[in-house]
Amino acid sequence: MCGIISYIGKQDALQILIKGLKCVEYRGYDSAGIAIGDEQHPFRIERSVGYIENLIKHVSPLGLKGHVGIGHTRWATHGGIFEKNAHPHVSNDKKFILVHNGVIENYAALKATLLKTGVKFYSDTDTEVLVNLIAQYYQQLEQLPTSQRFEESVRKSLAEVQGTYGIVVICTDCPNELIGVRKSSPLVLGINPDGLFLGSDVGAFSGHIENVVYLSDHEMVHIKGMDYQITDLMNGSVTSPSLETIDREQNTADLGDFPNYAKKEIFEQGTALGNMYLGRFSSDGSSAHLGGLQITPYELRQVERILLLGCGSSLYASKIGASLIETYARIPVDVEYASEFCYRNAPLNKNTLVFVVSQSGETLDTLNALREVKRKGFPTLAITNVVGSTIAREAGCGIYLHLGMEVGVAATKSFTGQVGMLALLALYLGRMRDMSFTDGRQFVQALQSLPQKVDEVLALCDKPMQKLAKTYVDYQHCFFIGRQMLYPVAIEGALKLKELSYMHAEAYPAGELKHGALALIDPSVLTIVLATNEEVMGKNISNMMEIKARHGKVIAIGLEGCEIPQKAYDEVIYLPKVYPALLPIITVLPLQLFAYYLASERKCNVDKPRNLAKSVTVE
């Protein structure tokens, strides 16, 4: 979860990492430190807590120079959040600096070896340990060429590593070089003609670069100068690269006229839908085209079961996917948590097709259940937003959403992206099952309608849950209710709402806010209900009429032409009719906005949550 930039080339280093670790700060902003140096100017290793412009204040004024340089933002995992904590750490005989994105299992036994030797520690991570590590090992190498010496000390170290880690290391032997590994970890090279970079995804490359190479598990580059060379950690063969070549303005953000990435996010939902369908409808109009799946129709009408793995909102997305894809296809659907999947013995049918949801595609918890499914065998496809992650890699097939960078923390134009794109999978394979050529033209057009519509939604709720968040802005506590498509919806709105404002919140369905929940209904509690789908209107009113007959407050959700009496809510708002596989993400649009503007009453950081990163690379 936390972000690694470094450069090695022919410009100053110092614009170079700041740059980039900017555009990574949304995967921590615990503390920053950057070192830089080269073959004439010693290596200066430079920290500050918080965010990056502390680091920027505190750098400004020494004058750093350098052509090579490693930084990190962190999101704190062993240690506190104090500057000693903070990255690089520096081996006791100050030759080794190092950046890590990880968390080392085992590294308090490794600590109690090398404090035996006398090796002093001075912060509380597992970092400063492999850093302290790998110097003991060059300390026992000194036979071995300087160079060759550096890359075996990083190779003998990390054999004795458990855990995860995507790492850069300096050596001050070795002024011009880097050394890069990872495990579980992201870790990309970077490669333009005026110099080499290592970062935790592209984004840190900051559009400096069009060519990349995604380093797998196991795979160590070494960089010297302007050449670099992969090999296999475990066994030192050289590896042939595969260079790739990436869009620079998808993985660039720009916030343009908004005052932050929350905000144009939300409102760029539009925008991002419409790119997503780019060339995705069949030529008559009634199917989804969806090539990144690489499985024939006919493979697919043997798929009995489909099961969804995910984390957080791409959990949540699944969900109404699973919904709509039993609605329209006719296939049963499980969904389950990523995180907990690898930990249980889940009995699975020969028959069924998995995808893996991640909108970084780098989540540890979804990446490790991927791998998991391939290792019994089963046909394991990919939904992801980043193209090149390791999830989208992996899965060696799927389906990318191609929504353009994410870069506020809380999930917006990722989730609609993901339901908008399970939508997709809902119709195409609807259309290989039971569903008629002209349910299909129907379904294609409300889906090319639907940017137009989520753009007319969030006009429509702007200002309305702007004064809605003032009116409730002192509210600590907040149910949101739903029924069928819509309790994920609610799920999902209560998440922002907590990750945004810190208000807390909870989700039901909306049957069983009677069987215990209504025990915490008074007037300080504020309840938002999902009541825009039709069929099930007059219990959606009844749930209102129960929590307002406990003095409880309600803002409704509904549609128009599906009048709610007004003693059953304090405040209303309607949504324009959609098709209806379309009512989930048409109404998650004013939940994201009600968390967004209570956050800012609340004067809370809307891109960087506290305790929180974008891509969630530890377990």
Given for the second form:
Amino acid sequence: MCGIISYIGKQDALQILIKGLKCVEYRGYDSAGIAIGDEQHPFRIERSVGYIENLIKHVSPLGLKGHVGIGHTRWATHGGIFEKNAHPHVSNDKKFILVHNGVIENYAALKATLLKTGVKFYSDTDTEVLVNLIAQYYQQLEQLPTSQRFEESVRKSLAEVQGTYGIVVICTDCPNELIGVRKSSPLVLGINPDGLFLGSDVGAFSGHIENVVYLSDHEMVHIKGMDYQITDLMNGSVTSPSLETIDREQNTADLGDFPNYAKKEIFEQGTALGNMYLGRFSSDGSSAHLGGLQITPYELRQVERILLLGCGSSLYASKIGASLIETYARIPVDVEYASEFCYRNAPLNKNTLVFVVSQSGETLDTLNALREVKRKGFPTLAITNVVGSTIAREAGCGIYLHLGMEVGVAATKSFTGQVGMLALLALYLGRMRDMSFTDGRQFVQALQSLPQKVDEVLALCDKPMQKLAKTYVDYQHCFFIGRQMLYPVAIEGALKLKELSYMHAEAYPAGELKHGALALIDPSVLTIVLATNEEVMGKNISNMMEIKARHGKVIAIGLEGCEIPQKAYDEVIYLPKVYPALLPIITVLPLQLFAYYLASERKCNVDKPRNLAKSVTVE
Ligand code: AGP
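Since the one above is the form predicted on its own, can you give the form predicted together with 2-deoxy-2-amino glucitol-6-phosphate too?
Below is the entire complex, every chain and molecule, led by the chain shown above.
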């Protein structure tokens, strides 16, 4: 979490930093700040609590000047949401200014040592410890030439730090230089003829650059004017940068006529799925073409077990993917929270193929799980949306979703995209085993028709869900229940409602409610029943009746042609019949709309829900 942008070059830094901060605001929005200056203009630091807009209002009248600058948007870890804790942080001697994304785990011990030497602290952050540590080393290294002294101070300080960091540092003695370092928190160098950029992701400087260098862990980039050198943080050896060209289109996201990204991303799901599937069906129309897998059909046939790892919505999408793979390819699949997997030393069977699933490709828990699996020598693949993300690069191979940038903090199109991709994978693996040519053809045709179906269902559900959101806006508690593949859809529906509208929501397998949670049902509790799976329709109806018998409110999401008795619900919406594998995607759409409209009724910020950030790069 936390977003970084920095610039050094021919243009005024202010506008570049502000634009960049807006682009990385999704990474955290508790506070924001910038430091700007250069050889002619002493560095000034300005910070504000809240969204970037507050910072813009604050700095607009100040006339800040300079061609060098660093900016930061914060997701609070150490220290409350106050201006004193906003970045950039400055050393006591005012020589060093620093922005940081990550967590310094041993900050308390380092702080205690610094306090003994007389350093004063003005914030509660771990970052202020680091900036003062650098200043202290700088004092000790006075025999070195200034620029080298700057670099060595950063290097020596970081050798003492445990934790994660993407940092950018200014040294006021070298006003035309910047140092950036990364360890487990992303940092990308952007290059154009007018200047050099450092950002948390390429989106931070989208529109400005085409060439980037994705820093690896333990790499330090030292920028001097228009030159830069990348070295190994530990031993200082120079590394040769691998320059990559980025697709400008991929990293921009215009709102168009939509009022916010949440709504835009919900309504572009059909198009996004269509783009994702482009070129991904085999020429005979009976299977998938997944070039990124880089595993031979022979090797895939040896796979005896699959493990899917992810967090949040990516985990719930994986749960659906697991059912799809088990159903269509008959390969057993385990799904684990990446954050738990890292620390429980799970036994893995040989011939297990591991996929990590992450929209951003930067989630630290998922990245750590990937690294743990790699350490154990298992083949790992990634399913990610962000090209060049850390997980994509470290996994070595995998599948890009190509859904376009997802800006809203709540996953919407990435969820349906991940499920849609796992369905394709199920088809691919299924065709290598027992799925017939004709069954494969049928599956492919269903996937090809999915984008249009998604558009249809969104159009069908839009107004009814808006109306239901108004009806239930004052409710405090909501259950989501579903069976089979619709149980993970229920979990996703509950997560959407929680994060977008702040309404308390919980999900249960439909049959589980009676084992305890039914005690909570009364007229003030809403239950959304996902009843689009025909084969268990009778069971779903029984569960609705049980809730109605306790005077709970029920919204039923049903399936056309499968009438639900009126006494089983308060409201109902029937979705069109689709190929069974696609039910989870179709069924989550009204839930996304319900959460979106309920949040809008409650005047919540649907793109930036409180306390959250899009990319979770802390543990
Ligand atoms: C979902 O709406 C959340 N924003 C969150 O659960 C998210 O899915 C999770 O943090 C994982 O992110 P990733 O897919 O980028 O790894």
